[in-house]
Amino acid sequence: MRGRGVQGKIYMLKIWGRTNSVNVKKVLWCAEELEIAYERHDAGMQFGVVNEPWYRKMNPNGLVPTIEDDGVILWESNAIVRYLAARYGSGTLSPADPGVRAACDKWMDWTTSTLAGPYRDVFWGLVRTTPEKRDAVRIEAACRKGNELLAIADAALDAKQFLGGDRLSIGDIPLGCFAYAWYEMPIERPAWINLDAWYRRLCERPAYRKHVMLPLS
């Protein structure tokens, strides 16, 4: 899908970021679910770009992702997901009911403010650190904490298909991106009835398989 800007001018969403970034995955998965046409440009880590003056003008943090959409420039992955869903998926990915939408926002913020810490310690420790440099104690503690936190999401999914109700929403996107790595990494996990079923439903979605279910790196 393309959009039209001022005076009918054709524009296309531009996304800067590398495909192995969990935050970039959120944006790509969201755009794919919404069937938005976009251009993606590699940026960050081995690709550089983020310290170029023109990029820093868009995103002074020098991080990914960053988007430009018909003159709108945004950084912070959750803000980008909310924006895209509100503009292109109002009533679907972005629930129309304010209460439901706020509940979805809650899960987005919980994932990035509460779960992200232990997730990061486990992911960086096992995936991006060579075996001889790993801090086994820190990884084990983070794994234990992550499992405790995910039990909260498991309880919230009781009798629900998705975190926002009976359909995929913005509330599922951050946790869904973290969940793939959590299920793929060689760690111990409890048998969560609800969370496991939710994860299987995500794995059935073509957009999730395309942008989230990638080799961990």
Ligand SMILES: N[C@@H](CCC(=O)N[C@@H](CS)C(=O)NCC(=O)O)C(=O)O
Second form
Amino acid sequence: MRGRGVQGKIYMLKIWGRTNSVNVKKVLWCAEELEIAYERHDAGMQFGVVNEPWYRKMNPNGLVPTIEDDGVILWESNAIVRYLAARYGSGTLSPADPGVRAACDKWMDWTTSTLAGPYRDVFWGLVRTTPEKRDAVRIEAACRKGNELLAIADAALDAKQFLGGDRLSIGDIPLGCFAYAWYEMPIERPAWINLDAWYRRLCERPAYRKHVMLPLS
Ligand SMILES: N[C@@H](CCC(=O)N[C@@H](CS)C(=O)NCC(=O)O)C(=O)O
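Can I get the form predicted in complex with the named molecule as well, since the one above is the form predicted alone?
To see the whole picture, the full complex is given below, headed by that same chain.
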């Protein structure tokens, strides 16, 4: 889907960010689910770009992702997902019912405020740190905490296909991105009946396979 913006001008969503970033994955997966045409530009880590003055003007944090869509410049991955879904997926990825939408927001916020800490310790420890430099105690503690937290999501998925109900929504996007790495990393995990089934459902989605299920790096 290409957009026609202010004054009838054709515009295309631009996304800056490297594809191996969990926060960039959220945005790419969301755009793909919504079938929005976009241009992606590498930025962050080895690609640099984030310290260029023109980039800092858009995103003073010097982080990825950042988007520009018909003049709207945005950073913060969850805000971007909410924006894209509200603009292009109202009633689908962005539930129309305020109560359902708030429940989705809750899972998005929970993922970044609560799960992200232990996730980060495990991911950086195992994927981005060489074996001799790893802090095994820290990784194990974070692993335990992450599993404890994921049990909450498992319980919430009892009798529900997705976190927001019976269809994929913005509520699933951040957790879905974190979950992929959690399932892929060589860590101990309990068997979660509902979370495992939800994850398998995500793995069947072409957009998830394309943007989220990439080798971890
Ligand atoms: N809360 C921000 C966090 C953004 C963030 O920390 N991005 C990381 C990648 S996941 C980053 O830009 N790291 C530095 C880099 O890639 O150069 C969001 O959700 O967008």
